[in-house]
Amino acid sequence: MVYRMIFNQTAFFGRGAIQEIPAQAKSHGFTKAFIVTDPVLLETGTVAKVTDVLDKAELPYEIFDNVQPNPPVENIQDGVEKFKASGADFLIGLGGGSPQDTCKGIGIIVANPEFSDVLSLEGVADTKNPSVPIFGVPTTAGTASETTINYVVTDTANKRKFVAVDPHDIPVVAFVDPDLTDSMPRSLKVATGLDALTHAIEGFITPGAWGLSDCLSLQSIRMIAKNLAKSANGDVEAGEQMAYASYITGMAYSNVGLGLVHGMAHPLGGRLNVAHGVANGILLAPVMEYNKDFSGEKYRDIADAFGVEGAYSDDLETVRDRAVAAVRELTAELGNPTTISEVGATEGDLEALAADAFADVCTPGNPRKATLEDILGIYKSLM
């Protein structure tokens, strides 16, 4: 068996790491930075916060703030055809999920301008230059866009999200910076947190995890269990901690794949608009239960991250359930929605959303085969 693991070139760490962004710019000859974000981060101030950086170094940029939630095929061809306009030769994602799978998207297409459909870069995409330079800045600890091989685009004419997955939209540098997390409302540190979660022990029992990246993978565990609670209620601390393991356990998942969680939860995003997290937060611990005999003795280490005693002295069926018990009690204790029906969903739904779990990229990557009708029945015991 060979594995491979593709990580960012460069990245750093702590709280000011954005003030390397001008000396990185120049250490690879860039000129102007073309800057992917939302509303929301510009009005916050949060962007004003890079681009004093910016301003400071006398380095030029540009501002695409259009970016909308589970971004849409026609934000990344409207981000295309603004960084064509702009003369810039670096793109810098800036915020959670959508601006920086946004701008993947858009860097992808400039480089690849034969994809500028978007849908044609849906699952493993076969495209053949490296994207215009990115550099990755997170605002959220939770989707490590900064420093994985994916994006997850919506197809908002079909009702759907697709992941892309491409080895050439990896950004050059990453810069995980405390000070730009802390702002978040509790609200998106719950959601994203569970988000790292599931990335964390999706990554780890898939059946593509290895040594080195369940190394990253248990530690990014451990790191989630001591902090989400402690973050979520105002921690500043435990939300630097958070902000580290969304780096670490995207290095392996994006490495070694996911699995029925996000199969599951891209559906509800693409057809009712959840938040990603919020999807990820109602069904980790279903699925959990569903692959427990699956795990091998991988459940022993997530009940012994989340502090279960007996975790690897208690025969293994009663450790499998405290592991999904445990998990099960930090999403209530953080007031994540428990069923579907909380996020609009209803018994109409149930059969689409089961059949784009079924054909959705991270599926295959599940410990346990599931069929359509598997997919189903968890939907319906969400209800």
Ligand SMILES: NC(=O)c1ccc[n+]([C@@H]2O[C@H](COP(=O)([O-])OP(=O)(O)OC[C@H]3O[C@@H](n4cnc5c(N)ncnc54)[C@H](O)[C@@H]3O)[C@@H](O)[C@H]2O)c1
Contents of the next structure:
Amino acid sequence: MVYRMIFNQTAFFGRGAIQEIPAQAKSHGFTKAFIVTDPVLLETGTVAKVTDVLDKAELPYEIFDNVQPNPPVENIQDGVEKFKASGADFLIGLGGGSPQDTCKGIGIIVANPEFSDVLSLEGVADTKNPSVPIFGVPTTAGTASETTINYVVTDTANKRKFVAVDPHDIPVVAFVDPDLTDSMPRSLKVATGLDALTHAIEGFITPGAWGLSDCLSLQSIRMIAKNLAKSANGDVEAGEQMAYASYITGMAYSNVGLGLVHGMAHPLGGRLNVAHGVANGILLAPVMEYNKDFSGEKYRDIADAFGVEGAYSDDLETVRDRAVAAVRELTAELGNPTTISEVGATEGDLEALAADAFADVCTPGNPRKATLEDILGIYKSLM
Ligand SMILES: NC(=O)c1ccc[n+]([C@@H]2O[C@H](COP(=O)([O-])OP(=O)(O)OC[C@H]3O[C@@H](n4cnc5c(N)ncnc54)[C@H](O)[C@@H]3O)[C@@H](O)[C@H]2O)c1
Ligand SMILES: [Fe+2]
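Got the form predicted on its own; could you also share the form predicted in complex with this ligand?
Expanding to the full complex; the earlier chain stays at the top.
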């Protein structure tokens, strides 16, 4: 077995990390930035935090703020045209997963125009050229798009989300600055934090996991178990730890893959526009339950990370149940929905959701091979 690990060239962490952007641009010889972001971040002043730094350094930029949540193909195509007209020579993906993923799609298509339909990038995309260089600047603590080789796009015509996996899209430099994540409202801290927890747990139990990814995934689970609820309740120090925990799990899952939670969450986003982290939060404990006999000793580590007594001494069955219960309790404490009917699913949606989940690129990463009937059964149990 040979393991491949792909990381950013450089990453900065800490309050004030975005101050490093101009010097990094200069050292790479970049002269004009194209900032990909969304209208909320523009209105609420998050974009200004970055443009103030660029203004001070007299680094020219143009802002593209058209990105929608669960970004559609059209956002990327629009961005490609605007980028070409801008004269910029590098990209700044500024936002949660949606702007950062759109930014990756833009950078990839500008460098590989034969994929301008966007849809042909699905799965392991066969691009030949690295993206236009990207600086990744997260404003949520969940997707870790700033350090992953993936991006997620919505095929609006077919109401589905798809994942593009492409080492050519990884941001060259990441700037994880908790000053940009503090402003998240509670609901967004919860949703994106549950996304990060799902990455950490799925990346930990996927068959592709190994020693190096386990260090990252397990440490991230520990940090999230300790800090997510506190962060949601306004503890700024805990919020800072969540920003780092998200990045740490991103370094692992980007390289080893995810599983059925993500496979089943994507159709909820694509068909019903459910926020990605909310969908993961609904599915995480039920899918952990479904996977528990296929997880070896790893639920002991998860239980221990959640502070469960006897994680390494009690019998495995009991500990596995306690690990699932610990995740279920955290999700309940955070107030995330627990059924898919709460987020708009009806009986009539279930077959199409299950078919999409079965075909999703994340599903094969699950430790237990899920059949279409298994997936339908899990969705039904969550009505
Ligand atoms: N690239 C990857 O590896 C990867 C991994 C997981 C998920 N995703 C994708 O990322 C998307 C979800 O990203 P997300 O959960 O980060 O949310 P998002 O980017 O969709 O943002 C959701 C909302 O939160 C607002 N927001 C963002 N940061 C804020 C802040 N600091 N303060 C106030 N409001 C803020 C945005 O303006 C937006 O309205 C989904 O499409 C998902 O499928 C990508
Ligand atoms: Fe995710």
